[in-house]
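The chain below stands alone, shown as structure tokens; this is the form predicted on its own.
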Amino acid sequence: MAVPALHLEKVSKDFGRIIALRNIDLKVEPGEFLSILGRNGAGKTTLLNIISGVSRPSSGSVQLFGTDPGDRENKAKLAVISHEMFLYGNLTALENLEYYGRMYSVNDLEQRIKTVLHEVELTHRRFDLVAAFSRGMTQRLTIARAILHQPSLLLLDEPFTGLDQQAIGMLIDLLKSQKELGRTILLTTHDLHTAKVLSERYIILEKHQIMQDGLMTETNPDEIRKKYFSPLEKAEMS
């Protein structure tokens, strides 16, 4: 039996008196695409931070590919797209990718850079300083950086933020291609219909716990929105 790409058991996270996550049990198989849904403050970003090793759980255990998230080998298997871009504004797009490519010892780096720049439609801006990029262009380059070393696990925290409709379509196509390559992908998003297009499975975080875990083919995004995201529901649960 294959080792899970991700396995969380009884994971909780507290920030002083503030509860962020409580008793999270989650297993994700290699090649699976999981959407993590939940309103702001539900703990989605905290969960990704724990999975990536940026934050340690207050209790419980986390394993990536059968080992600790902090293991050096796991760092090379992992890529994160978050609100932090991890790009250098005083470098060009090309120079940023060359820097990260050398950091990850990417084989045939020149060709990989050409490939990812083409995929995010930034080839024509490769010699421009990142400081001059728009928010959407910076997000595109962040995506290129993340997939440059062909990671086994992609963690995406609201990656569509700041993208125009054309760029959103580009990212959806790119994520579909990454899925076809067998990558394991975890996506946090508020866009339920996009989640349904991309992922086979979803979980809903609510009240710091996983309230629902199911297959996208067996659910209706409108029903999820009504139950967990409508203003009426929010008022009733406050």
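C-alpha atoms forming the largest set that superposes within 1.5 Å between two forms make up the rigid core. Positions refer to the first chain, counted from 1. Nothing here was measured: the structure is a model prediction, and the numbers come from that model. What changes on going to the form predicted together with its partner chain:
- A displacement of 2 angstroms or greater separates the C-alpha positions of residue 134 between the two forms, with the rigid core held in common.
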The other form holds:
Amino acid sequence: MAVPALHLEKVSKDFGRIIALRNIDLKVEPGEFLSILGRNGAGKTTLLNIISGVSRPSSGSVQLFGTDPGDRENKAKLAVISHEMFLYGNLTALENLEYYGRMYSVNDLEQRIKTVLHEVELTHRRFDLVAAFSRGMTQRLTIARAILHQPSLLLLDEPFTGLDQQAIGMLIDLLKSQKELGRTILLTTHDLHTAKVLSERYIILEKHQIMQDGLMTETNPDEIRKKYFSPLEKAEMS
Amino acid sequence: MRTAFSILQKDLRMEFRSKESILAMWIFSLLIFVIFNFTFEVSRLVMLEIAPGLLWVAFIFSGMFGLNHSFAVEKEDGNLRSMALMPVDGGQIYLGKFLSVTIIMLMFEFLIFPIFIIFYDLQLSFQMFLLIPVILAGTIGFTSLGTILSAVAVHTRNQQILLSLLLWPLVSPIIIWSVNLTGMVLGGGEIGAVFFPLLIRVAAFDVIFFTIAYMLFDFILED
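For comparison with the form predicted on its own, would you give the structure of this protein in the form predicted together with its partner chain?
And the full complex, kicking off with our chain again.
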């Protein structure tokens, strides 16, 4: 039997008296695209932090490709894209990618950088400082940085926040191509429409636990909105 | 070593591009020297007594700025988190940050020292070369401890206050000994039997601080 890309058993996390996650059981197969939905403060980011090994669970076990998420081998298979850019404004796009490439020991780095810059359409801006980039361009470079080492697992923490329509379209296309390449992808978002376009499966985090785990094909977005989101979030989504 | 070198290269490249740390440190130290030079009208002998302390006040207060800046840059846009996600040894990240902070601080010290000599009218002599190991040892002690504590403090809202509170009690022996050693050299008299054992003591503390910080840095990166 194939080892799941991700396996969480009874994972809980608290910060003192504040409970962030409670008894999370989750299994994600390789190549699967899972959307994690939920209100602000439901525990989506905490869950991704635990999966990425940056944060340890208070109880329960987490396995990434059958081993501990903190293992160096696992870290090399992982990429995170969030509203934080993970880029240095005072370096050029090329220098940023060279730095990340060296940290991830990317083979044939020069060629790989050319490829990813071409994919995100930033080849012509490679010698420019990132500080001079627009939000959309910075996010495109963030994507280039994330896929530079060809990760097996992509964790996306509300990556569409603050993007213009063009950048959103480009990110969706890129995620589709990553999915076709067989990468396992976990996406946290409020945007049900995008989640439905991209992923085949979803979970809903509510009150720090998984309230629903289902397939997108069997889902009525309106029902989910009505049941789990606040009026403000509903307005944002529609 | 490749990881540490990549971080060092990245930090130095950013510093040379912006000159943010070195310039701010240099101006701050210059202010200290100017203010003390023109405020107190004392004899040369008294000046020789207070000069070593003044030099280290300038080094350390400016160094605090360098330390704060080094990790503030990493905190921007989540780069500290991205470091925790990288498949590299935390010790190597520490080594890279330590080297960059130390090199920047040594460069600033090299640039400010001639100003210090001029302002306080100090006589140049061969004995002054002994200041090289003294400044090197004192600076390394300060930065080895400061680098890890700065990484701890950067997670908090009151980063600068916390760094000072954590750093001063631990680093003060090294600073006091470095001031004493500098005083012995600047005094111009014969270097006594105390000098080298004291210098070795500072170096020993450097090794201890560096080793502990190198081993602990993985835990600092975790949430």
